[in-house]
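Just the one chain here, laid out as structure tokens, in the form predicted alone.
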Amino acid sequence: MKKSALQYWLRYYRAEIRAALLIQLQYRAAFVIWLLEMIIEPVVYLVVWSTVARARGGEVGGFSPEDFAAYFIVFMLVNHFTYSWTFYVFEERVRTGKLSFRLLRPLHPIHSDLAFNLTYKFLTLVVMLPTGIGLTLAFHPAFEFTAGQVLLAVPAVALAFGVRFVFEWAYALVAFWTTRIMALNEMYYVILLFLSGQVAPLSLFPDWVQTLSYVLPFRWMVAFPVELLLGHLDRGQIIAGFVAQAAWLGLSFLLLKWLWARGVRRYSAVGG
């Protein structure tokens, strides 16, 4: 039975990934726009903070221009592996009735979104990795990776993706109660921008912001695996980080299950 179930899921995801691949290749323009956004934003922050560090005598908050280069290049790649966009598109599914077709399928819609997301990540690696190499050659980052850090970063990135994907899928379900959530999405993005370490390393923020980042899930979506890989964390901080990731992943699943059960009952399709 277990082997049969595993074969079923492998066949399912193989089919979903194949379909996702065909769809993404059809919409190449949107594909390129998403990709450029993932690259340009961290490069802008890299240039700005490196310039500020040079203007202040060579460092800011213990970060030299080379340290900023290392941080934002690693952040760009980790953010790519954890990025999710469901909360941007879910509102349209509810508002236009597209969700109705997904509900007719035998499996939860989250599975097709997961397959689509994973397909996007692997497709864009052919651009992201050369970009990372190019930025490394251009900005001379101060990388000091150890084998232990790299090995620990793998599960940290996987858990970060899990937390971000499940939490944002749960957050997207707010669309069941209000179908105009663009303002909420923008507010969410601003919070994520600061508390995930995207604008700057979290150690540069005031203490109250850093404390808030430990309590909320955003740090564990991106900043934690970046800091781990760069060697900015001690053993206790690493253990605490993995515990926080596991806790937020579990809480996000419970939140998703609770909101989905109530949201589907409330849902009424409009149009198509």
Contents of the next structure:
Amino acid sequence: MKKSALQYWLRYYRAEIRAALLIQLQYRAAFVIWLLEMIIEPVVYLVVWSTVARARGGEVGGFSPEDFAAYFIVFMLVNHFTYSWTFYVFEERVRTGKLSFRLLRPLHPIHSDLAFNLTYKFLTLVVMLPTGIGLTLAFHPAFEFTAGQVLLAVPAVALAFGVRFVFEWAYALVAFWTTRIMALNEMYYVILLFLSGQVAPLSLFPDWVQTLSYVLPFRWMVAFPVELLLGHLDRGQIIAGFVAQAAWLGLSFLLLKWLWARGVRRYSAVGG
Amino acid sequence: MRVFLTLFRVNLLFELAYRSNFFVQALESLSHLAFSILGLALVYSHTAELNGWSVYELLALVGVFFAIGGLIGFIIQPSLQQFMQDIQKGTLDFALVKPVDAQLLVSMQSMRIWKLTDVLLGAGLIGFSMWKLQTAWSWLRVGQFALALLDGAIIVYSFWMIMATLAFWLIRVENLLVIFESLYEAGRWPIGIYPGWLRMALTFIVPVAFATTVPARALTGRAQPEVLLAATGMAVALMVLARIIWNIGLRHYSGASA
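Please move on to the form predicted in complex with the partner chain, as the form predicted alone is already shown.
Let us now look at the entire complex, which starts with that chain.
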């Protein structure tokens, strides 16, 4: 019984991934553009903060230009792994009724999004990794990875992806209640940019923002694995980080279930 | 100009039918503004100047960034996207048979009125920074700024126009233009902070520098005459080039009805 359930899921995901692969290979150009945005942003902040560090005589808040380079290059890669875009597309699914087709399937629609996301991640590694290497050559980052940090970073990145994917999927469900979610998305994105550490390492923020960032989910979506990998965290902080990630993953699941149950009931489509 | 006013009226009437879009746009603009200002506040909490720019000088740069970005979003992008679609579908004929210059017409055929919010916001930011900087007014500086801004607008427009005209030969040019949009983000910061190769690319390959940094420098009274001269030269050259490519492209075009 157990084995056949596992086989069922494997078969399901294999089919979804194959379909996703075929779709994504069709739209190569569009995906390169998405990627470009993910690359330009960290490069800009890398340059800005390196300039600040140099103006201050070599470092700011314990970061030298080389440390910033390391931070933003690693950030770019981790951000790529944990990135999710459900909230950009979900409103359209509700508004146009495309969601109906997904509801007809015997599985929760989140699975097909997950398969699509994972396929995209591995497909675009072909571009992401060379970019990381190119930026490394251009900006001379100060990398010092220990084997332990790398080993711990793997589950941290996976959990960060889980938190981000589930939380944003739950957030996207707001589209059941309002169709003007675009403006809300902009605000969500701005908060995410700051509190996930994309604009600057969180230790450069005023204290109250840092405190806030520990309570909210965004730090655990990107900044935590980055800091972990770069060796900025001590043992206690690492354990606390994993606990926070697990807690937010659980909370997001509950939120998702709760919103989904109420949202689907509100949803009605033409012909549905 | 009369063509512009007529088209503006038509577009305005159209957009007034969808007023709630204005609030969406306003929220979007305010989010961008908050993002820019918070970013500046964070950077300047650690330093007094960035590459020779004080905080209000950089705020003026952000103002120019918003204004030019708003201009692109208001008229350049929607018009030229329409233009590229027309080439693909063969409906460009409708523009060609009208008794005005066709390049002019396609360049202003579609407007997103609410994007003017960004232009106004940019102007407000520029005004506020000037007030904070206690700048001494001089006609020379106003003139320099106006010239630099005009150059920047022309350069950006010509660049878009050239890219869009490539649609006569290539099919998927929209993507190239999206690349410009993401590179334009780099213009939020002074071009001088970027390493040499990137600065070159942002000046000559994708002329972001002329659109934001140069006007902001003129505004804060630090534009060297030779830079302004170069910007003007580049504006004229690109405009002529855009026209030449447009003419060649038109010869290449055969419409749906031809």
